[in-house]
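Below, in C-alpha cells: the form predicted on its own, a single chain.
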Amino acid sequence: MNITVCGCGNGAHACAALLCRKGHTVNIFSPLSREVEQFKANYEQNGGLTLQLGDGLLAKAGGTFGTYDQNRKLKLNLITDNPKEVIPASSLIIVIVPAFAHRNILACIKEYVPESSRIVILPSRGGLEFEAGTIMPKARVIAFQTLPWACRTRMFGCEINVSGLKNKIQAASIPADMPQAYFAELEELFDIEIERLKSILTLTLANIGQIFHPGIMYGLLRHNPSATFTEADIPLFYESVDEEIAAILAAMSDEIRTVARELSKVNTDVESDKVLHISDWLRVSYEGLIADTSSLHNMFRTNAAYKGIKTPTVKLADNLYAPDFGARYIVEDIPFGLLVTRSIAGMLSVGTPVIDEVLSSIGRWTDNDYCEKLKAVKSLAPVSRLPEFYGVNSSQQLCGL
C-alpha cells in the first residue's frame, strides 16, 4: 500500500517503522516545516528509521531490557511538508498527532484526499465526530481509540522503542456504514484484533486517555502540585498507582459508564457496554502483559508496557524538573477527552463529582478554569450565532465560505 502518516511524533515514528517493516510505501507528512527538515536530516544521517520492538522495552533508555526485535535502516519514501507531493497518492492517510492537532492536519490535507482514500486517525479522542464532519463532511474516517502500542522515540527522525503491543482496541467509522472489509485490513496492517462500535459517538466516551492521564496527574500531584524532582526522583507515571490512585480512576470510570448509559437511552447507536470499566480494559488490551490482575493499582504496576514510564517534566535548572502540566497529558485529554464527556453529562443531568474535582483541581493548578469555561460556553451557544461554534476559527475559512 501507498501509505502516508501524518505527524512526527512517538507514534507517527512507531507507525511509520513498522509498517516500513512489513513492506509498505511509507511517506512522512506534517505542515510544519522546521520539523520535517530536522527529521529528514536525522533520518539521513541514520541511514534510515532504526526500530526495536519488544515487550518492557521503555524500562530502559537503552533498549535493552528483556528480548526484543531491531530493524535498521528501514527506508521511508518520502519525508515532506507538502501535502501535494503524498496525499493524492496514498490510498490510505494515517494522522497520529495530538487531537489539539487534528483541525490544522485535515484543513491542510482535505483539498488532496482522493474520493478513494481512508483516512485513519490515532487516537480520536473526544469529540472528533464534530471537528471532522465541520472540515471534511465527504471524508471516510477510521477512528481508534488509543494507539495499538506503546512507545518512545529514542533519537527525533531516526530510532523508535515499541512495547506492549495491544491484544485489541475499538474503533467506529464516519460515516457509520463504511464496508467491514477496511476494519480488517486495518486488522492485518497493524496486528490487532479492531473492535468495531456502531457509533464514533461511543468512542468518545470510551477514550481512555481522558481517565488515565488526568486521573494520575492529579492522583500523583493532589498533595504537592508544586512538587519539583531531580531527575533521578521523578516519579514513575503508571507504576506510581498506589491504591488511593486507583480508586480516583475507578470512580472517573464509573461516571463515565453513568453518562454512557444515560446516553445509549436517547441514541440507541451508542453502545454502553462497550464503555468498560478501566479494569476490565486493562485486562482485555494487555492479556498475558500485567502478572498480577487481582486489583486496579498492581494492573498499573505490574503492566510490562507501562514499565519505566515517567511523570512529563519540565526542566527547571541543572538537575531540577517540575511537572509540566503543558503536557499532552493535560493539553490534549482534557480539552480533548474529559471536558467533552463533562459536557455531555451536563445535557444528560448526571452527575460527576470525582470528574468534576480533578477537573477543578488541574484548573486552578494551571489558572485554566476548565468548569467555569464550559458553563460560558454553554450559557452562550444558545443565545449566539458565533463563526466558532460552526468550525470556523480563520480568516483563511471564512474565505472559502
Ligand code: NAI
Given for the second form:
Amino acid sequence: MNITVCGCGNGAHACAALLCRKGHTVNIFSPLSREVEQFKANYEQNGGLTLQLGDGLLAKAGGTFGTYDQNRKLKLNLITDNPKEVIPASSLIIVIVPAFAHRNILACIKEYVPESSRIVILPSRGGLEFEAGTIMPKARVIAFQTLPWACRTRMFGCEINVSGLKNKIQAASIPADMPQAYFAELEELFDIEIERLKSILTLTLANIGQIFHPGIMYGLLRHNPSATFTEADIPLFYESVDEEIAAILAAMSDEIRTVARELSKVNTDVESDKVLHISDWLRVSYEGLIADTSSLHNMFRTNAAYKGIKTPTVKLADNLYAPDFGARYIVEDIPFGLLVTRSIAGMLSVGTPVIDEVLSSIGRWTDNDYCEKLKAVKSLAPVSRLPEFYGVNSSQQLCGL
Ligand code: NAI
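Compare with the form predicted on its own: the form predicted in complex with the ligand:
Okay, now the whole complex, with that chain kicking things off.
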C-alpha cells in the first residue's frame, strides 16, 4: 500500500518504521517545515530508520517480532512538508499527532485527499467527532481509542524504540457504517485485534489518556507542584503510581463511566459497557506484559511497556528540572480529553468531584482555570454563533468558506 504518516513524533516514527518493515511504501508528511528538514537530514545521515524493540515486545512469546533484525535500516519513500507530493497517491493516511494538532493536519491535507482514501486518526482523544466533520465533512475517518504502541524516539529521524504493543484496541468510524474490510485491513497492518464501536463519541469517554496523564501528574505533584529534581531524581511516571494515586485514577474512571452510562440513555449508539474501568483496560491492553495484576498500582508498576518512562520535565539550569506543565500530558489530555468529558458530564448533570479537583488543581498550578473557562464558554455557546465554535479561527479559514 502507499501510506502517508502525518506527524514526526514518537508515534509517527513507530508507525512508519513498522509499516516499512512490512514492505509498504511509506511517506512522512508534516506541515512543520523545520522538523521535516531535521528529520530528513538525520534520516539520510543514518541511512534509514532503525526500529528498536523493547524487552517487553521481544518477550512476547510467539509474537511477530521474535526474529527481528534490530539493526536493519528501514527505507521511507518521501519525507515532505508538501501535502501535494504525497497525499493524492495515498490510499491510507495515518494521522499520528497530539489531538491539539489534528485541526492543523486535517486543514493542510483536506484538498488533496482522494475520495477512495481512508484517514486513520491514532488516537482520537476527546471530541474528534465534533471537529473532523467541520473540517472534512465528506472524509472517511477511522479513529482509534489509543495508540497501538508505547514508543519513544531515541534519535529524531533515525531511531525509534517501541516498548509495547497492545493486544486489543477499540476503533470507530465516520461514517459509522464503513465497510468492515477497512477495519480488517488495519488489524493486519498493525498486528492488533480491533474492537469496533458504533460511535466515535464512545471513544471520547473511553479515552484513557484523559485519566492517566492529568491524573498521574496531579497525583505525583499534588503535595508539591513546585518540586524540582536533579536529572537522576526525575520521578518515573507510571512506575511511581502508589495506592493513593491509583485510588484517584480509579475514582476518575468511575466518574467517566457514570457519564457514559447517562449518555447512553440519550444516545443509544454510545456503548457505555465499552468504556472500561482502568484496571480492565490495562488487563485487556497489556495482557502478558504486566507481571503483577493483583492491584491497580502494581499493574502500573510492573507493566513492561511503561518501564523507564519519566515524568515530563523542563530544564531550569544545569542538572535542575521542574515538572513540564506544557507537556502533552496536560495541553493535550486536558483540553482535548478531560475537559471535553467534563463538559458532557455537565450537560447530563453528572457530578465529577474527583475530576474537578484534578482540573482545578492543575488549573491553579498553570494559571489556567479550566473549570471557570468552561463555564464562560458554556454561557456563550447558546447565545452566539461565533466562528470559533465551528473550528474557524483564522482569516485563511474564512477564505475557504
Ligand atoms: P509527540 O508529542 O511525539 O508528537 C509530536 C509531533 O506532533 C510533532 O513532531 C509534530 O509532527 C506534530 N505536531 C505537534 N504540533 C503540531 C501542529 N501544531 N501542527 C502539526 N503537527 C504538529 O506525540 P506522540 O508520542 O507521537 O503521540 C501521538 C499521539 O499518541 C498523542 O495523542 C499521544 O497522546 C498518543 N499516545 C502516545 C503514546 C506513546 O507511547 N508515544 C502512547 C499512547 C498514546
